[in-house]
Structure formats: C-alpha cells, structure tokens
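In structure tokens, one chain follows: the form predicted alone.
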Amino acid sequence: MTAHPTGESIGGRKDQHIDIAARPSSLHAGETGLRRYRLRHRALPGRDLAEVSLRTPVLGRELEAPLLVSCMTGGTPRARDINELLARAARDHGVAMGLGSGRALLADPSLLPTFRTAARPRLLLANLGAVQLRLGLGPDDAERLVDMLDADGLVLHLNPLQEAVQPGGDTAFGGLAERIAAVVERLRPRPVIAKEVGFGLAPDDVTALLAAGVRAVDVAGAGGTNWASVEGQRDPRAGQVAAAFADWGWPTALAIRLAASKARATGAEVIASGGITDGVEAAVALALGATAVGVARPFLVAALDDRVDEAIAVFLDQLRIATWLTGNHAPSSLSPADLVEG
C-alpha cells in the first residue's frame, strides 16, 4: 500500500492539477473521434427555435439541459474560488455539478468551504477516488462525505493509469467492482455514478459496474485531459513514463457508443465526456447515446478568466441550435439517425 501524502501536499498537488489542466499541454494527442460525424442539417427544422427545450431529467432531477459541470477541485483556497464560480453558474443555469475528490475533506472537515459553497446547483454529486475503497475508506466514509456535502449523489472516480504515473499515486485497484457494489448498497437510493478520468471505459467495465448497481457510468473518453500528462508535467521521471501514453485510451466517440449499447439493457444513464468543447460536440455525443455530457477543462479555463456563466450560456446556445438544425424537439430525442459519419 503506498503512504497516503499528508492534506498539506495533497492541497498544493491539486493547485498544480488546476495550472497544467489549463494549458493546452494537458490535452490527448488522440482525437475525440466526435468530429468524425456530422449532424444532419435540416433546412425545414419543421418548429421555431423558441420550440426547442432543453430540459432533461439527468439522475432522478429535471435539469434546464443535460449538462454537468464535471468533477474538478476542491480543498484550497483557490479551489474554493473556482468552485463558488463554477456552482453560481450551474446553479444560474439548472444545470449538475460534480465536486473535486473529497478525501482531502474527510481527512479534514474544515476544509468543506473550499467544496461547498453557497450556491447550490439543481443536481450536486459529491466525488471519491475509488481505489480509496481498498485503502481504508468504505461504504461508511462515501456516506459521511455526501452527508457533509449535502449531495444528491456521489462519483467514484477510476484513474488508474493517472495513479500509475504519480509519483507514490495508489494503485491497488483488485476487487474494486464488489467495494463499489457496497458504497451502492449503502447510499441507495442516492445515485452513485463511476466515472473514468480521461481514458473511457471498455464496455467490460460499463458490463461490471452496471452489475455493481451504479446508476450510470461516465465514460470520460480519451480526447480530452490527458491526466498521464499532467502528472508527467508535475515530475520529470513520471514525464518520461507517461510520454508512452500521449494517445491511450478509447476515443470518446467510441465509448460513448459502446457504453450506451451496455446501458439500455439496464436503464442506466450514459453521460459522455472527455474533450466535448462545444454544443455541436455535445449534440453528437447525445445522439450516439449519452443521457447528458459532462465538460470540465474548457469551463475550468472560463472560471480562471471570471467568463463561467458566458461560457456556459453559449454552450448551451450551441445545444439548442444543433438540436433544432436537426429538425428535433429535444436533446432527449437525438439519434444515430441524426448521424452521418465522415
């Protein structure tokens, strides 16, 4: 088992994490593969713009649009800035936001301010890693820490090529699926989402963790935060490990697919992300089968910029043009018949 870094270190490595993810070093070498298809124009949308709603129940809440402002920070100061931007603007918009990984928090129940903010968005999932689950934490602590939180939910994070190249990272990842099958058990009938971090999902693990009870999996497709990067941009010798893996991982395009023919038999949510940059993109990863899309760099590079609720505002814009060129109602009603590769 690798020492845990005290919250001193593991404060000052998160503002790290916020400084690289921001820069376009952090990014994959691989593409998304959402650019490979085209929405079918529609030059008689058949409706008026105004017609289109965006409205979407995403987990058991009905959101202005299916869009979460991903997992992200928390634990300092800045952090704490960053997330009151971010929970204003979700919150402003009816849209979801996932908090940064809270074990710093559990550690330390002072540090909750630098979570949870005054604003409070329509949907809150709290976040743990979920290797912490072989390493001291259980179904007991992922309780405390929604409760502290006040959450509606909680994402158990899978990350473990980003623990492999960091340096001391936690890589005891055996018999995690029946640990997360327990936390399920434990939070019913609040949702419990597992989440890749930037490298997707094989539809195995959607097939194990759908079988684990989660109530969705978040795909987090190669295309996007590149976190072997990021971590090889903190440490020189962890830099030279992760230069192998510029390009891992299943494109997002293709685990949003795959994870999507996995759920439906199921009744679980797919939420996409992992370089989605636009609504145009967004547009398309709901019509290969996402319930909603998670983004978190390009919101993360807006909230440093004070520009969040902008940014969010025309995200959404974009959703709602695409989804209307595409002569649809709704989001919720794309299609791969609203699809043309190439």
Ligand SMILES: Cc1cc2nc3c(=O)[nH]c(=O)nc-3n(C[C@H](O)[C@H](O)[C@H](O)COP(=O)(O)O)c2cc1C
Given for the second form:
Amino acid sequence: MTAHPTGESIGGRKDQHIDIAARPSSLHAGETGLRRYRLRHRALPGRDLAEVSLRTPVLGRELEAPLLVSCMTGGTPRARDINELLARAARDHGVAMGLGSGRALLADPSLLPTFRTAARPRLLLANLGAVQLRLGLGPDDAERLVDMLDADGLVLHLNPLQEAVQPGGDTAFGGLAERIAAVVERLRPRPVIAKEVGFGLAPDDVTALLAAGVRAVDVAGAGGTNWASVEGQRDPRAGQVAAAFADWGWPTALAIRLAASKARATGAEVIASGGITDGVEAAVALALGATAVGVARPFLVAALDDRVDEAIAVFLDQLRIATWLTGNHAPSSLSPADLVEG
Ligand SMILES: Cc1cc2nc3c(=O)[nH]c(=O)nc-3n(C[C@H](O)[C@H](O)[C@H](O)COP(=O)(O)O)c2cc1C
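Moving on from the form predicted alone, kindly provide the form predicted in complex with the named molecule as a structure.
Time for the whole complex; same chain goes first.
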C-alpha cells in the first residue's frame, strides 16, 4: 500500500475518512442555499403521477434517474463492503456511481476487488485527485485506471483546501488545467468530469475546466460534508487551521447557478452536489440548471446502516413527486420558472 508523506497508509486514511465523515461534526457550518427556494406547488399538476418519468441521459448513458452516488471509497476490506452495497443499490435503481480515488489501486493492483465489486452500475466512473497529475501520474495512468476498473469515464477531483489542511497534504495545484486537458485527450471519447469535494467551483474554474475539454463539471458546493473539518478531526494542529474554514466556499445553490450559465453555451453537463439530502433539494438543483445530482455522505450513512437501497428509493420517490407537483413530466423540464425565492 502506498505510503503517504506523513508515513500513514492511504488505506488507513480512507477508513478513518469513512468514520469521521459520517459524524455530524463533519458537516459544513453554512447552508447549501437550496432550501431558500421553494418549488411552485400545483394543486392541478395536469397529469397522473404515473406519467412522470425520471429517465434521463447522463454522460451518454440512459439512466433511470439523473442521480450519481458520488465518489467515496475503495482500497480496504471495509471500503469493499461499502462499495458492494452502494454498487448494488446503484445498479438496481439504474443510477450512476463514482468510485473513490484510485491512486492506491494504481500502486497496488491487488486492491482491485475493493473497488470493482460484483454489481456493475449502468454508469460507473473511476476517480483520481487531479493534483496527482503534478506528482508523477499522467494520462497513461489515468487510462490504465479506467481500464482496470472497466469504468465508463474518469472523475478528477480538485480538493485544494483539504490538501492544505491535511498534514503533509499535496498542494502542487499550479498548472493543473493543462494536465487535465491532456487526460481528456487521452481518454476521449470516454468522458472526464472535474469536481470539487464540498467547497464549490468558481465561474473561472468552470471556464478553465470547460476549455480543458471536460464533459461535465460537478460543483460539489458548500453545505454538506466539510473536508477541512474532516481533516481537522484527524489531527489537532490541522483542527486549529480548519476551524477558520468551517463556513468556507460557494454554497451549492449559487455554485450550480454560476456553473450552469457557463456550461449552457458549450453543451457540457453540470452535476449538482454538496449537501443534497433529499429529492426535493435535488429538484431545486435541477431547476437551477443542473443536469444531474450527486450525493455522497447521506448514502454513506445509509450504507453503514445497510439501508442504502431504501435511501435511494425514497430519494427517487421524492424527486418524482416534486417533479409532478410542479406540473412537469420529467426532471429535465424543471427550470427556474418552477422556483419561488422565499
Ligand atoms: C467517506 C467519503 C470519502 C470521499 N472520498 C472521495 C474521493 O476519494 N474522491 C472524490 O472525488 N471525492 C470524495 N469524497 C467527496 C464526495 O464525493 C463529495 O464531493 C462530498 O462529500 C460532498 O458531497 P456530500 O455533501 O453529499 O457528502 C468523499 C466523501 C465521503 C463522504
């Protein structure tokens, strides 16, 4: 297993992340802003609930709903068990799933079963920290990872605050856009998605990522899991630094609006994530311009309780009902006209 600069193993860190991220103390101090909007309720929705379909193409795949189980884990026996539950539920509901960072897998291919479990979701995405493209990994490694996992595409995560807070974290973020462009080129036609991890993408970031050729941006805005707080709970000194960032970043609702206005012109997709907890918030995110919605921590907590199948079913019921009650036949027809700011 690959050693981290501080001497700890990636696997040990990933298992700690699971326990800490599941605690309420890892939640962002600010709000996503999604609950500031209300969907325009219609008492005459104009069609039967059964006529509403959540089927949506995402990254070229027809899914049963525009939902992604966001990238979380892999690399340890515990991660394998969690991935098994998440992948089975994602497959059974016909939604997408992202895997956790594949950096450890590239270093130790024997970890493959902890990432690629028996169940295969309809859309499966590999994951790597974009900063690794400055630290020895390149387009060849990105392609090797996608091939090893038999994935449909690659998610590159951008986590500068998490790395800066973490003792010995990787903060070589200069010149990353060019390196992301090289990965896009190598993987084409397989999609590359760029995401934050809970502090949001600025409009300038979105512009740079779209210029690099990514097929989608996942805003991963503020209001859900706070990765500065997670790292702060792993180390007392990091905790002191993290304290000032409890409320940092672009609230998810704002990040979606800004990203959607940039992406619309290019045809790129916008995934909304960061603190989305239910299907009504998902409907608001879609009305604000997202093309799909990602959820991490709430599905992790459900998986730890062995009830992720039910959690996804409830989430999709909520999204279906909210879509219907606004007079829409599909989530893709939700628009800002369906929102009232309250
Ligand atoms: C336990 C855990 C591990 C995570 N590991 C990764 C990872 O390896 N790669 C990544 O891109 N994001 C990772 N994330 C971040 C999530 O994909 C997501 O962007 C973030 O948690 C915000 O979404 P949420 O508020 O729904 O949790 C992880 C999240 C959790 C909860």
